[in-house]
Each structure stands twice: as structure tokens, then as C-alpha cells.
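Take a look at this one chain, the form predicted in complex with the DNA, written out in C-alpha cells.
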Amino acid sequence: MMATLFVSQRRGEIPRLLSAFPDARRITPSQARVMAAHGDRIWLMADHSDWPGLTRALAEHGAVIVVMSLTPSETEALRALQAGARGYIHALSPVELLGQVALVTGNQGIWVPAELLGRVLGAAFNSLGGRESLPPENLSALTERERAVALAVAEGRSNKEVARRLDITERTVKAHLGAVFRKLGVRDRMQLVLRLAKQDEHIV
């Protein structure tokens, strides 16, 4: 598992990917829809009409997706990221850059070309008007893992999602979560969220 796949309709550009990732395979968009697996590293060419839809579908399966375009733009970058892609780069980027992008995106990071990033952030900034959120708190009684699980759950993540994020089984998430409930004296995740949200207001 954790295959490296290159999704493209046309046949070109494989040698570049292969030199960076020797065990990569090329597949078509339609093939990708059925063989997407959790943890796969997918390099998806934005060369067909429904690449955002495909990106979204694959992202929901837990694949790490980098969209490649021959004509990068900030709107296309946003479309890619919003569809769940973790990276967006020029299709003809040098091999060493591809490796760096793989490293970044493979570790929950976002990769966007620096020149696009500025514009994207500027656009985002103009259309946001401020609000608070998340919990600090009495998490000091918890262990490292328990705290990690508690914070993720407090963000609304499901057990499955938390398991993916921490790279452990769902069973282990349940174990930690049970300990969290016991230590904080709450019954379920719902009460946990409310507890953390409440304590949030007093501290700031």
C-alpha cells in the first residue's frame, strides 16, 4: 500500500515522475476512481474537465493528492486545495522540488508555490472578519497521546479521522478517548466538546 500514482489522460510526463519516484505507476482518471487507497500518494494532472471532482473523491478516500498544472493560477490552486489536494505545483517542476513536495504533503503539510501563496492569502484576508475558537484547558492531567486525541475530537473529528491523523488504529483512539472521559469526568465526546468550549471563554 501507499502506492505512488500518476493520474493523467495523456501519456506524457511519466519519465519525470519516474526519476523522482521509481515505483510510480501511471493510471487514467477512471482507473483512479476505483483503485484509490488510503495513504496513496497521487500526482494528478489537471488536464481533464473533472479533475476537481476526482480530487475530491480520492481525498475522501484518504489519499494524499498533489495537483499538477501546466498553467498554474491562483484560482486553479484554490480549486485544487478546496477539493482536498494538499499540494499544487507546476507540472514541469524540477525533480528535486517534486521530492520536497512529496515530503511536505506526505506529512500533512500544504505546498503551494510561493508566488501564488501571497495572492491566495491576500484574497482570504479580505473576506474574513474575525472570530475566536478552540480550547486551552485542564488538559494537563492527560498524557501526551490522550491530549492529542482529545484535541482532535474537540475539533469535531471522528474516531476514524483521529486514527488516520495520529497513524494508529481506531481501537487505540477509543482506548485513549476512554481514558480522557474518565479523567475529565465526562460521558461522551459531546460533553467533552462543550467542556472545552466553555473553559475557552474564561481564559482567552
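Go ahead and give the structure of the form predicted on its own, now that the form predicted in complex with the DNA is out.
There are no partners or other molecules in what follows, just the one chain.
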């Protein structure tokens, strides 16, 4: 039977987490390494130095992990996703949001706060080599303007920023982005970054 576990080194209970998941059980990082099983839903506080290593180890066991932080940042979010977490959120998120995160991550989705998403994607794209290492064939199906929109979005820019940079309307940006997603066979910005960087083997 799948368990819901709250893993923290220093913190006691988080009332909102318990309100969202009354059966959640608090355990320490060392207990998590022994107890976590395939399919368990783990809410892991980034309150100890080896949380990325613990995230990686639990993900390899098939657990669904959401990293929680009291001071969210794009750098920490990227580390969480790179370690295998399915989500990254503020530790004091509202009960309704926690439920949404559980639903998305439990269905193989990725959850990152909207205000961090663009910067996380840009950091991920750059860490995978950015424009310089982009295989030319990855953009061959796109028009020149679609290519410009795709690269700007992959670098973490919002639709408004892309519109301003290319001197077009946000509506036009959305239209170009829709065409890019369709031509490249991706569903969202995250998959776009992976596809452009030739890291798309596991996209489903």
C-alpha cells in the first residue's frame, strides 16, 4: 500500500500538509532511506545538506517526490528536478495547492511554481548547452520566427518578454508557440527544452 511520508531533519509537522493528507507520517531522512518504497508519495523538506542525494536515492526506488522549501529559488528548484523530484514548492503552500501538486506529480507531471518556471527552464536549457550546442536538425521544421520564439522561451523568457524582444504581440507569440509545440511533438515548455537539447528520449 502506498504511503504518504513527510521527511524533515529539523522541522516538526506542517499543519497544512496534514490537513491535505491526514495520513501523512513524519520521518527523518535516515528513516526515509530504509522505509520508502515504490509508489510512495514523499514530501521532502530541503532542510539538510544531503537532500539532493536523498531525493536521488528515493527516486531510484520509484517514490514520487516533492521537495519543499521555506525559501524557494530557481537554483534549488533545478537541483530538485535534476535529482529526480517530480515537484518543488514552498513548504507553506495552501492546502488546495498541495492537492493540485499531488495530483499532477502522481500522474507523472512536473510541478514548479509559476514564478520560478521560466527561470528554471532557462537554467536547465543553459546547463544542457544552450544555443551553442543545439543540433541544427532540431529546428529544421520551424520557420525563422517560430525558431526565434522557441529559443527565447527555452531560455526562460515569458510570452510578454518574447513579444517585447521580437516586437510582436503576445497573441502572436502564443500562436507561434502553439505551432512549435505541434511541429516538435511536445506538450509544454519543459518538454520543449528537453527536445531542443536532444534529451527527449523519455518524453511520453
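What we label the rigid core is the largest C-alpha set whose atoms superpose within 1.5 Å from one form to the other. Predicted model, so just to flag it, every value in this text is computed and none were measured. Numbering follows the first chain given and starts at 1.
message: Taking 2 Å as the cut-off, check whether the CA of residue 186 shifts that much or more between these two forms after a rigid core fit.
response: For residue 186, whose C-alpha is compared between these two forms after core superposition, the shift is 2 Å or more.
query: Using the core for the fit, does the CA position of residue 166 change by 2 Å or more between these two forms?
result: Yes: residue 166 shifts by at least 2 Å between these two forms.
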